[in-house]
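What follows is one chain in structure tokens, specifically the form predicted alone.
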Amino acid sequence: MVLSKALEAHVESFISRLKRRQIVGSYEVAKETAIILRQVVSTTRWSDATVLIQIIKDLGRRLSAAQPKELAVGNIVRRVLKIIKEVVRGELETDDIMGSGTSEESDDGFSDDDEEDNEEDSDREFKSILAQDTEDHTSDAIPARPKLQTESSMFNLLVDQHSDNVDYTAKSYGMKPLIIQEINEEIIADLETVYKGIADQALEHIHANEVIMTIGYSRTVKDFLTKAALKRSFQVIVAETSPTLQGQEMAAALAAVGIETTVITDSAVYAVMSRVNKVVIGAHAVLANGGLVAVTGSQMVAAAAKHHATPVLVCTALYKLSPLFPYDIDLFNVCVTPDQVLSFSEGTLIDKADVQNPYYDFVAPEFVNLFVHNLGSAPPSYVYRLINDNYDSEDTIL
């Protein structure tokens, strides 16, 4: 793979920002890889879509190793290969349609009397045909099973039945606009609307005089209650989300425009449950099973939340869905310096014990009862079907 300099550079920057955490949060994460392939399929040299989607496969690989906890690189990854394949095919399916309306048009050169005579052949084999049908009934035997056809399976109306037959080893030098303009339409424009999509359902979630319970700091929660509270009236009740204290920087926000706010401590939370009427939390990233990767505390919340038959509502983006399975949910997970919860300055203390920090939480999937996306809703065991519209099965290890 070669990249030019400037490109180079770039790369190397956003995975060495990447390694230091400088740069954090999944929508920031997504734009500037949603970005650099976009000037990946630009600048790069490439003649039939193979080559471009090994270039980009192994970039996703780069990126993706520089800070593995942060799935939106790998989801934007699929995505844009996703997009790749669909123009492929757009275009092949095109050549093919314009090649077989040239040989119809060249083929048609019968005149009506060999129309006619074709009309006359046509009703006699049909006639003949009856006939045997008719004798066949009338007879004892026993006709034949009909041979069962593998397209009726539903493992196979789920599986894309034009991906074996298209040859991405095809020339076509007018690709690259329309892959740039894709990326530009699906991906990066969509990234700018998406916290607008999921802010404008908020009506239909949140209803008046309710008790809302949130944990830690999440701008997609954020304006989706800032939405709501435009015409509704209700309380929110923030965990604090101690070491970070994200949660009061989330009253903050949510006083800052009318809304009354309540700051809890994280282990007032049960205590609290009952009077809550519904659960709106945020999420890092959403895993195939339906399970989602959350800021620290969200796993309590939502236990507490399901112990007393409260609802828990997860706002995400679709970039955020993730085709990996959660076989060992401590991959997904951070420890951050436990500087926050036990002072270096203690050092006699720390000597005899071992001290660790998570920045984030699994939250398996039947603690939750509905993904607010920013097309629309739906339920965890919904969630494989948005991953298939996303992504190709044949992407999910890059």
The other form holds:
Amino acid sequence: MVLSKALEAHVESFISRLKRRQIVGSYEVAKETAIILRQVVSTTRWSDATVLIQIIKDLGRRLSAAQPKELAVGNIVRRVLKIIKEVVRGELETDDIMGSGTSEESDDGFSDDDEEDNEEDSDREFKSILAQDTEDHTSDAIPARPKLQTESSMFNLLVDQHSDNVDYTAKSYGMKPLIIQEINEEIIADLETVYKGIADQALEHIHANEVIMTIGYSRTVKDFLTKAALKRSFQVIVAETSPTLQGQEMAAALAAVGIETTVITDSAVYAVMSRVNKVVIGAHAVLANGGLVAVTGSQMVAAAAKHHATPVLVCTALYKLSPLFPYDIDLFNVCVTPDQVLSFSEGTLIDKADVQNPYYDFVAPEFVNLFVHNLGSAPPSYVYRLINDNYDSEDTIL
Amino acid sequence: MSTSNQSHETSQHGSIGSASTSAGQPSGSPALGHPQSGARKALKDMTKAERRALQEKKVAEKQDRMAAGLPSSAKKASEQEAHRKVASPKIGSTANTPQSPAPDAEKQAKKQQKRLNEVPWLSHLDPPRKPNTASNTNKDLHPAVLALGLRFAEHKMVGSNARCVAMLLTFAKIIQDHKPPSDASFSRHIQKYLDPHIAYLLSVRPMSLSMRECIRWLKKEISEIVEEDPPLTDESARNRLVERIEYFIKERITVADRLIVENGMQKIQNGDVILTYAKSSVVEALLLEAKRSGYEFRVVVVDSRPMFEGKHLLRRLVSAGIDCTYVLLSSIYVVLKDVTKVILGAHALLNNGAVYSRIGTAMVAMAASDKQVPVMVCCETYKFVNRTQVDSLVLNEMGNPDELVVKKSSDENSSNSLTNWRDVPNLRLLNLHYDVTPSKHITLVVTEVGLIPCTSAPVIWREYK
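For the form predicted together with its partner chain instead of the form predicted alone, what are the coordinates?
Entire complex below, previous chain first.
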């Protein structure tokens, strides 16, 4: 796999910034990864889909290895892979229809379980209608853009969709612009509207005169609360999130918008929780079992909320969803400089004591009540479906 | 017209200040009228034209006043002018409150400012106070109490045991030095003499619950001395009181601590990883004694802003050679994985078995009990109080909110986002000192009388009543 010089330089610069943590935060990382991958698709030479998939996978492996804790990199790579596979499948479908008239899906239709008879019939009907549709479209000279299968029907779950009927080595010249178009719309444009999509749901979750608690500085949560404050009056209590003190910045931003804000120390969270109606936090990443990787202190807040039976809402965009499973939660944590905890000016103390400063916290799924994401909301038990829709299970290991 | 003179004062037009007319003007030009108090022609004596003129003049004057920013009513405008001449130029900031006279407006603005910076659901708690060292009443107090008060106010002396012992020793000194007036006996006068000292300490920093218990005990001792029959001499009463105080300190605090350490050692084994929060003198003694006895264990010290008391504990433990880890409270779940037991100190033990302790303790106990790690609280019996609280907000102590703002003089970073927090109307900072840990999170309380479950607290309290 050979990338063009300019592109290689861009990739190298991105990798070194990731390694040095000069680019931190899932939004920035995701955007840059998507742009790089789009350039890869457009500038590299590939003749068929398998070559392209290999190129993307190799590059994705390089990028994730640069900073394994930034899960957003891997997420975007997997989404691009899924898009490629979908486009190829769609192309082959239209090709087949133009050729022999039967689509791949109806072949699959004959190999399902006996129990699903009714569904099979209705699905086969549905698919033949679909085939007719595309047939009609393809009879006009330009093939229509195939719809992405973002909603897997119950039927598809039971059938192995990755049957080797799909031939990725088929050559088709229409794929390149289609893939680039899909990346532009599904990923890059989507990233732009993520904050709005979440903030628009704010009024459904916040009632008047509420007391909301939050921790850390999350742009998503800030936009969420700001949008709600336009129509409702409520108060916010922000935990300062030592040692980075992101919470203080968040409080200043919220107060500037006109929300009544109180800043408390982390130690006061349990004491003050009896006063709180809801907890709203942001996430760094969401893992396959519905657990979160969030800023340090979030587990504390969520556990205190559980003890007081206070609901916990997590505002997160779908690109933060990762198909990785937390077998070992330490894998997702990163320890940053201990200077913030015990400063180097304490000289004699430093080398005698072991000082730890983990940056993230893992919040187990039983502490979260609801994920509010840009396409709606979902309880933690539904996260696996969202993962199925957005990623291919083969791509979990890059 | 013949009645036009300035000495007419009609009751309806009382003492209007600047807007009185010299009613002898027949032409009715509105701009005339010099400020005189109360000289007006009776309305009914004026002709219609004159009345018209008067009305128009008043309207014009009103408009002038409004343009000048004075209150639109003439009465208030005159009052304001009068006050302005009298009061000092501090009124400038409150000139925009036209509805009330100037000094009241200033007071109101100050009150509004204070209310803006106060957390409304904690308005029942006293805001943090500064010691009033310049006050005249302090001249009558013993200097030792003044010194003690300053130490409390500036947090140079923290920790319930330390404060209690210091307070009792100071009172012992006062009692020793006190010479009653000739007409009263020592025993009857000492109570009255001590009261202003207690009040001063209260004004400096709210009393800890255990300090209140000590004072209650002291008052009981004094009343016992008074009831002695035959009445004691001054000298013997004094000696007895000082002796009793020293005995109290020795028995209920010093020796109690030693017994607690002995009892607590039963629960420490080789290979333990012990977690502790902030700094408790008893827990420190326990850990140092365990190290001296040769046990091999590690300690995790959890600390929090803004007081960083755990750092002092860390220093002492490290110099004794104990293997220590130091983290902040927000990362407690990360370190809890390896911890075998949690040992905490207490400020007071409430009647329902809850522990009233440094803020953050509830969080540590909750996290530990979630992970099935046993939580031990070390508490002397003099800290058992006859109060109950179900949440942490009903009785608490608010510290100085400015301590939350980090003053980093070197570079611009996010901590500076709060440097001018008082100017932001919607922003409040809260610095609480204590919280209540419910008894369900606590496994065991170590006292000098043994190891008890925390729900037995009222039983112990009754024994010592």
